[in-house]
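Take a look at this single chain, the form predicted alone, given in structure tokens.
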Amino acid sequence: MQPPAVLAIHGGAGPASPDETDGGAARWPGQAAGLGAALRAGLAVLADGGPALEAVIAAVMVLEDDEHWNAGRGSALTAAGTVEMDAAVADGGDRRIGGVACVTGVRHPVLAARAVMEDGRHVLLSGAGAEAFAREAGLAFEAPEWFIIERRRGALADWLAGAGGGTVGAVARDRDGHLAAATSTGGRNGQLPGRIGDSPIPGAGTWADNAGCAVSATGIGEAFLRAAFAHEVDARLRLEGVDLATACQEALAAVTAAGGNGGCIAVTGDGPPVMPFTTELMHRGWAEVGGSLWVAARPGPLERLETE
């Protein structure tokens, strides 16, 4: 009998608000009604047969449109005060890639990438190279102002560790067995312009293979760079055997000896999705098709949302 479709999404991982006035705690029921809506735009692929790639699409593009989160509309800025944004796709099947980096004005970084690796030329595109390509797919494009919100002006400026949401993104297994992968992030707070994080390299922040499993990983990305993270988790499931929650936990191991933080959100063939961290937070949901919804920030158990 094969296994029931699946999908989970993140919302990004790291430190809790200090306290509750910079909207920490305050936020949540509005981030919650979000990673809902995402992971309803994901499960309405999935139900109707969809492919695992489409659903993980479609929940990230509700997430880019979501100010909640660093990805799209309410990136973070970088410390020249302008949005750059990374995505990356990728399909298990036959393990396709594509992806965008340093992207201004994409209204859905996610689709670039999508039409990137359906191109089929190249894996990776970046900055004016990216646009151009994206332009010339026909996707929406937004005015800079468009992407800023107050939030990340007063981010910027008094430099707060964990006063928003971070990187987005969601893994799938639809009905046919098939697994995918979608990453959309608008950077670190203040990073240098130019700057890439793992988001968009195959293997770092975004993996899928059907003989593995789907990954997307969020925290600090330089670390998951240089612990190839996502890879980690495909081969230690290949190669050691081990569960994927053990492969996770190794992975992170190594993005924590690498000196930074995060977690992820992964699924295999087979079973439901795992969603480790190593941080104090990490926004998640996840749902199988015809089930509950399930959403948390915290550790600890989820928290079921009333279906629409």
Second form
Protein chains: 2
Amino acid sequence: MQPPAVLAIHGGAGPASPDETDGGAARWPGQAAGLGAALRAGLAVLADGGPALEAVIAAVMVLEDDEHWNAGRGSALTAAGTVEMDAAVADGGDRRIGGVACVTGVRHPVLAARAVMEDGRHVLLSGAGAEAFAREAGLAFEAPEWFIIERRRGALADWLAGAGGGTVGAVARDRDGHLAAATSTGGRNGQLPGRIGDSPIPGAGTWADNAGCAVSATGIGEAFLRAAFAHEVDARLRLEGVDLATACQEALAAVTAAGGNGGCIAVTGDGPPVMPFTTELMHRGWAEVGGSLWVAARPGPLERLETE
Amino acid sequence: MQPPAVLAIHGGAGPASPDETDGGAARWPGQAAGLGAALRAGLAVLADGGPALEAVIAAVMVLEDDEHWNAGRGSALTAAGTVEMDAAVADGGDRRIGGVACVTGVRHPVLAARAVMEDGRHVLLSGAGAEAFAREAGLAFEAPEWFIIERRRGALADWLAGAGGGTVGAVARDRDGHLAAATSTGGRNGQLPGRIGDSPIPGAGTWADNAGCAVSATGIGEAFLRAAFAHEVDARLRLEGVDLATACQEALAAVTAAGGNGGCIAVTGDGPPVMPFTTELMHRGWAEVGGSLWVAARPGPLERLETE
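Would you mind giving the form predicted together with a further copy of the same chain, to go alongside the form predicted alone above?
Expanding to the full complex; the earlier chain stays at the top.
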């Protein structure tokens, strides 16, 4: 019997909110509801027998529009006070992948990444060239101010030297066993203009191969780049022959060795997703088609979201 | 006994010059001399007991200034007729890596990549942000026209839909057994502005780990990105336990499966470098400290350069 279609999402890994005295607990109900909305959007695709690729994109689009997360609206600010976003999508069926880096104004960077992938000429486009490509593809744009929320302005000073977090992502397995991954981020607060993290980079923050696994990562992007993280997960699964949880743990150890921390969500052609992290928090959730929605931020068991 | 210090370089893989009736044979003496000059620059560092990192940078700087190659002066032109260059350096000792993408005006993109790596805040910078960073780092700039040579203008129309090639790179092992890699490119003729290929991406076009290997790749960058090529070489060596030549062959097969071709140069902590390719040509050369310089473009045995 074909394993059930499944979707997992994340809203970033990082320390327990350094900008709030309650550790961010007051924000959790809203974040949990946001994770639930993203899960439902992706599950609606999978329940209709739709492809994993469309499911991860649908989930990430909801998270990009939700200002709780560091992607789309609500993105982190660069050292210049601007928003520069990165995103990627990966289709495990034919190992196609597309990404955009340092784009401004594109409402849904994940759609720009898909447009790059489907166009097929290139894998990765950046900056003004990527924006021109997205306009040509007919994607929606918003004014630069639309992306900037007050909390990020306040956070900029606190976070200038600090950790990132809040990147969003999704991995899915559809009814036909195809895998897909998507990741979208506003980068790190206070990053230099032009900085590209792991999120849009094939094999670093995003990867999908039906023969291996689908992975979306979050954390200190520089360390994930230095560890070639997502491809390391796939390589350990495929070449070392360990299980998915072990592969993720070993690849996260390489991230630690590279001076960073974070987490990931990952899924193979069988079994539930895994969602390990080495930070205090990783906002995350998952569900099977027809099953309960499970979400959490702290380590330990997930909580079941009430059915709407 | 410590294995000898060694340097390998490439000047790109691709078809036998489609823009010339003699298959490019008339250009070979000049190209061979250029490869020799780059080898000598890197060997001078290694002969003094200098680090592999400085050797690969010295060799790539010579190739960037040499208009035979698609890097620095002589870079390919985008569809907009502009030059946008990518480069990366990787130090296998501490697995640091740095890259720049889509930079214009920086005379030696490989030095900008090193500056990013040594700064340490980020791994990858692109576009105007990368250029501002390079200016801040005191690097030399040239006017946009300095990079554009007449041959590229003529080649643009012919190559618009075609293959790349001419990327440069180097890998080295120094007297202390440290490994390093560097890659620099003008991208693909007729590429969309903002396109980023495999060269500056950790684990795609460039990788170095003393515990594994150093790799610099060249070819159809999109396929190397989709194959996570350089990290796949390292992973097969490390996790599958095959030798370096086999690891490169297997990783190049993944590039073929991803719809592209090309080649690489790679070296481990012991033995000579390997230089496989799946294209008609790969301009390449290598030498041990104190030994002969070997160069070739076509498959088969290399030719010894006359001592100057």
